[in-house]
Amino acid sequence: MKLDQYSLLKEKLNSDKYSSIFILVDDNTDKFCLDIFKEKSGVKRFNKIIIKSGEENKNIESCLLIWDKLNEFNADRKSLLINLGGGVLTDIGGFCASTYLRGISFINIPTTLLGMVDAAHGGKTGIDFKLLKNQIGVFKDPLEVVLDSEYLKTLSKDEFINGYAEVFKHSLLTDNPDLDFNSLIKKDFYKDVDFIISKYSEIKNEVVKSDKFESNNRKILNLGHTIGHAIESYSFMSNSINELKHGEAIIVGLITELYISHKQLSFPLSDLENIKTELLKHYKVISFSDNDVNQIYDLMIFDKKNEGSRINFVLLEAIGRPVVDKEINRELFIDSFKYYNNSL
């Protein structure tokens, strides 16, 4: 974390540029992170808005609460919303800011590793709709994203590791040998976290710069997410598996989609086996029945990358060589879960 980020932020927050300042928190970041932010930013005049934490609250009801509070405190087009939280909160906060009065400014202060390396960047904002991931949203960039690893000290070990799913994904997309998967797993995930936050968020930002509205190259950031998002949504609908964190679902998505990559694009089996072994050192193996797998397949029709009834995948030819818009059949999809389930 560079001190000048907070120095610049202090100038903005204590200037006359904004008519009012709002800080959006959830019940966790209100308790564990807000005091840290207040001390470091020097913010003095603000109104606080609190929502419930968790993916299940990333919905229109939470938006209504946020918009209602903005109205109650007389927010106008010169107001600023600061989103202090993980990926769920920066997604929903960005969406509410982007749509309130046709758009007010917002700043993201991610407090989770997932948010720091992925969710808080790139200008995607949105909410879930009927438990389907990110079905409603807009592209809108935050004024800035402040990265401060001190907030990670407030996380449990499970929540910290949850964020590494997106780091692993980024490491599979880069052809930089100093940052690729084989290099990443040699790092100390705790001691090297500042380096990891800096470098792996840059990977995403460079991709976004080349294709802001996801017409082509930005699609590669969805590696592991076509299956992963469907699994995550299914976990909230189903009684047969427990609700999953985003990272847990994405790890299953990465393993299954790399298996599909092996079958369709000859992704090296040795790399597939090595990646699977490394990932499952950090994440529990989830048991999927045949019925689970078939229902997950049906949920993929709602993926945003699809064209009509065609389900589009991001696959890998090799580490650092992604290929977009690949279609697969149901049989190969089912086989990928058989490969994953063999880990049990």
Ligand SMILES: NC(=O)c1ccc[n+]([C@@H]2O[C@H](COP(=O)([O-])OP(=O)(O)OC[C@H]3O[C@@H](n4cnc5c(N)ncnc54)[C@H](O)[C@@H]3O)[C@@H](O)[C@H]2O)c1
Contents of the next structure:
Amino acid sequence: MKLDQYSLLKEKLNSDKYSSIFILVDDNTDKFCLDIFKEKSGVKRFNKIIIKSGEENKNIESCLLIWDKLNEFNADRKSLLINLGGGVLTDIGGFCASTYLRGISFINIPTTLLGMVDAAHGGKTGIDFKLLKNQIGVFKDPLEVVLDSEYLKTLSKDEFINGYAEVFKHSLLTDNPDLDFNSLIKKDFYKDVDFIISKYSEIKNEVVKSDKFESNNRKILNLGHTIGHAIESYSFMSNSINELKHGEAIIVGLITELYISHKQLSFPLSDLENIKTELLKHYKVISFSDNDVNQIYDLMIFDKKNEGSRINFVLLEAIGRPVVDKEINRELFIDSFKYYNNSL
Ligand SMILES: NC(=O)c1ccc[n+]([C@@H]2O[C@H](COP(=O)([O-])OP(=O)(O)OC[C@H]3O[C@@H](n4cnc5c(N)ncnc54)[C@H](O)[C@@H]3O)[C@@H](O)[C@H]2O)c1
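Output the form predicted together with this ligand next; the form predicted alone has already been displayed.
In what comes next, the whole complex appears, and the chain from above leads the way.
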């Protein structure tokens, strides 16, 4: 199946609906994706805003640059911002659009697999603050999300695999036998990519539809992220482990949180072992010292999803059967890293 959703967009972009159009890119999507987008969308009049790529630039400085450009080119409430990039760019772009003049419209055109299956959907926008992930942000839906796997042709293999972390997560949250983890690992990650983008982004969209502001069911999408985000933040501030990509940190988060699920909710050991083996075929194993693990635990206290000093986890009773708001103690957390490190 070829994903082509440009026809509606073409009409919109070339009508008088918008007073001005801005396209936000980073240094890579400027080079690799902008020409494809221009050709497919037929967009003619626009101003380009370019920011530096990478999670380290998902910050207020990039926002200042974007707001400054919107000002310089007289953006008004009828302007449109098109975010052409991965999850970092759609998170920042969505946030800047939602706050500029109390909110202008934006469209997401994800160009990484992670963006296509996850980040571009669901209306969570934001930036990192003082090394804490997504600490500042708002909920605001894009007008549209255009999914086009052609952009993936220039994505590095590492970034492609990084995106699969969120696909794995979605496959652990569904009990649909055609999409669950055991069915996903039989797929060809490259040849089946259009199927994967369409089906696994749908899983996220269905969950979001049921609970937009994360008061209940949407919390299940945080599987692997309570520990994963803390690991990601820690990797930026510590010299003891290398900086990790979002997906790499989420994979450690999934394995450790499934171990905790096994201990607390009797998640089947055979599934746990199988999932760990399969995931570690695709991702390098990171070595965590006792000190690393203790510091990661402390960082979790600051996670925005926690209420007061409670650390709330999403755990699984079985594949496709998540349970939210589970608490754990430091000891079990430490054991989960021992399990990950094969030192239990
Ligand atoms: N809002 C949400 O619901 C949500 C969900 C999941 C993840 N996220 C966020 O998404 C971010 C991670 O997203 P990501 O992995 O897409 O990172 P990213 O946006 O940093 O992209 C990864 C790298 O690929 C480059 N790139 C992008 N498209 C390319 C292309 N087509 N060809 C060549 N290079 C290309 C980028 O410039 C960057 O260097 C994290 O900040 C995470 O917090 C948000």
